[in-house]
Amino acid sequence: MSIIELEGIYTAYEGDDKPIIRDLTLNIGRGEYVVIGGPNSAGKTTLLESINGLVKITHGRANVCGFDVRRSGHDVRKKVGYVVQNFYFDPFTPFTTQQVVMMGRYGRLGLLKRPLEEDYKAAERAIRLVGIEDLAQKTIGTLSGGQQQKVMIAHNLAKEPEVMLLDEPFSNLDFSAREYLQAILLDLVKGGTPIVIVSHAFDGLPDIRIHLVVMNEGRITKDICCPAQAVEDIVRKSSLKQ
């Protein structure tokens, strides 16, 4: 059974008449490693936002983690981790890394409820897993872009998500950090958590079957499973055909 089920969806941003995603159908099961590729402005980021209920789905059916996205977007976001591409913390942001990671638990806690021991332990596990113990007491605004990226990955891992969405997660990371993150994501996949990545860089993918989705102009042009080594070539050829 699919954990993400999109059937004929159209999505549009507030105030826009023209849909960004058009008549898109996609099914993603547990334990899948999904890569979304395609040219700029193809709708890749909008697809992640649609899955997470952050952009309005005007037509079609969308079910994620057992919830109707159109009616229960808040419940979906409790279950889904989402590492966005472009984020910026002001240098004077007062929150420490530890506090930001802990905020990943708030959706589970509910309104005005205090964190329990299990919440603190989940945040600590996420910090250790990403390898940022040395940043725990530093304010996030003072960190480099790559360090902030790691903090936001830990923030989402602390949620213990049923689905993990990542938009260009490797853009601010050096080679060793990218390899380290890939190992974390592979462990999540082995545990049954589907990973959905928007990326322009396809080197260094884990040596497993990849669920590849190629997009252009808000539509899916290719939806196949293939070896990791074939992903870049398939995306390039598919984009040239458009």
Second form
Amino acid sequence: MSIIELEGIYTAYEGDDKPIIRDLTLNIGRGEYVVIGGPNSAGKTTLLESINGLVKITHGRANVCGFDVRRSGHDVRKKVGYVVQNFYFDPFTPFTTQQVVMMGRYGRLGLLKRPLEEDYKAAERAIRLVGIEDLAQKTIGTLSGGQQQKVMIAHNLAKEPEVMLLDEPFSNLDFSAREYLQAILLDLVKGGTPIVIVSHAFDGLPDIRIHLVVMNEGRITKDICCPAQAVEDIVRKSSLKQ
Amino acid sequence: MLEPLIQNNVVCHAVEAMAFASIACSILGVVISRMNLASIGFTMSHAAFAGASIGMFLETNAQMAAIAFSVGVAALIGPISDKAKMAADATLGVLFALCMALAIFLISYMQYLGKGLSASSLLFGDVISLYREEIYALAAVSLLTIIFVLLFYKEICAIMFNMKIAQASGMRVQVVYYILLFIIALSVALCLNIVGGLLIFVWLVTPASIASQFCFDVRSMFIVAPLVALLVSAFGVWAGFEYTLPIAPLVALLLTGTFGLAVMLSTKRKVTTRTH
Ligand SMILES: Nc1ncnc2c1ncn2[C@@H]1O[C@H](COP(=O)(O)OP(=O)(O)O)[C@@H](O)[C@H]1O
Ligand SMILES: [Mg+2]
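Starting from the form predicted alone shown above, please give the structure in the form predicted together with the partner chain.
To see the whole picture, the full complex is given below, headed by that same chain.
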């Protein structure tokens, strides 16, 4: 059973006629470690946002976590973690790390519901897992880029998602933080949660079979399973070909 | 409502009106200033202004027309930005210019026709000659604002933090956002009679800015901003009657003065300079 099933999807940004993603088919099952590679503006971010319904799918079939993305985007997003690529929090953002991580629970809670004991517990667990206990009471705008990245990862871990999407999560992180994050992701995968990660940093991949997807100009040019060591080579070769 | 406390009926109504306007606008202001919605507030206040002039021109209820027009403009902002592929700011600029042009056109034309008497109350507001119904409406809208914030507190916080991240988390932020725009439009239109289209901005922005000088978290901002606005407005109304000064501009000046004072005394500034 696939958790993510995309069949011949086209997606376009609001107000645009030209689709960014064209006729894309992709299946992702439980416990898969998926790496999405490809050159800049290949549509990797757009693919992630099609999976959770933030970008409108205009044609095709998309089923994620048992929901039709085109009809029930909210229900999909409640179950799908998404660490965004670009964010900026100004220094006066009036929310602490703890509050931001807690917000990860809000979607699951739904309108008009207050956080319960279990929600606070989940947020606390996520903070501990990412190792940012010392930042919990600091406002997020005063943290460094790497620290903010960790907070956003904790925000999504607190959600206890059924799928985790990460868009270049390593770009702000130093070497030890990358290793640490890889270990967290590996734990998720071992627990059955598939992760889909857009990345250009292939050296720290865990030593498991990787579901590699290479994109170019809104299409998938390669969709294979391979050992972690082979990823970099395959991505490089398929980028050279174009 | 405050009649037992304040003997003079006119003063009493003025205090009530100012108090309710302060509460509604300053609470909304906390959200507005955090979300970079300042230009939305600005545009809506002028939409209300244009609506009221249309109402006067057609000799119908100016207040209703103001409400209808600013709610209408609020509803247009999102779709226009999407369709025209412009930044929301540019859309607002276009709408703002349209509203101002409409209002000035009609007011000038009414002056030409010799019925432009009450146009100045739209520009400058008038706390003295309010109907009881207007005060009840203001009370209702400030209550509505408080209920809205209490009910959707977690969604509002998430929106104030980051719209995209809030959406990605699966929250129904769009719904809350539209309710927010609706309440802003409603409050702005109702406050038009009191503080006028030119000054309403002070109520929307300044109390929140004062609160942000001292508050580190959103919860306290939602409490401090309306409290400050309430105190300054009440004092302004009293001083206005005592020394026969124009009330709305006086309160606006007092609020701005308080802001200046707040900046000088800001605890936040001290903390940030110390830690850097
Ligand atoms: N908000 C947007 N509106 C319109 N076009 C966009 C938007 N975001 C990205 N695009 C376009 O979509 C294409 C793919 O972008 P993206 O998915 O961000 O690529 P990648 O993440 O692979 O670098 C690019 O050509 C980009 O110009
Ligand atoms: Mg990208």
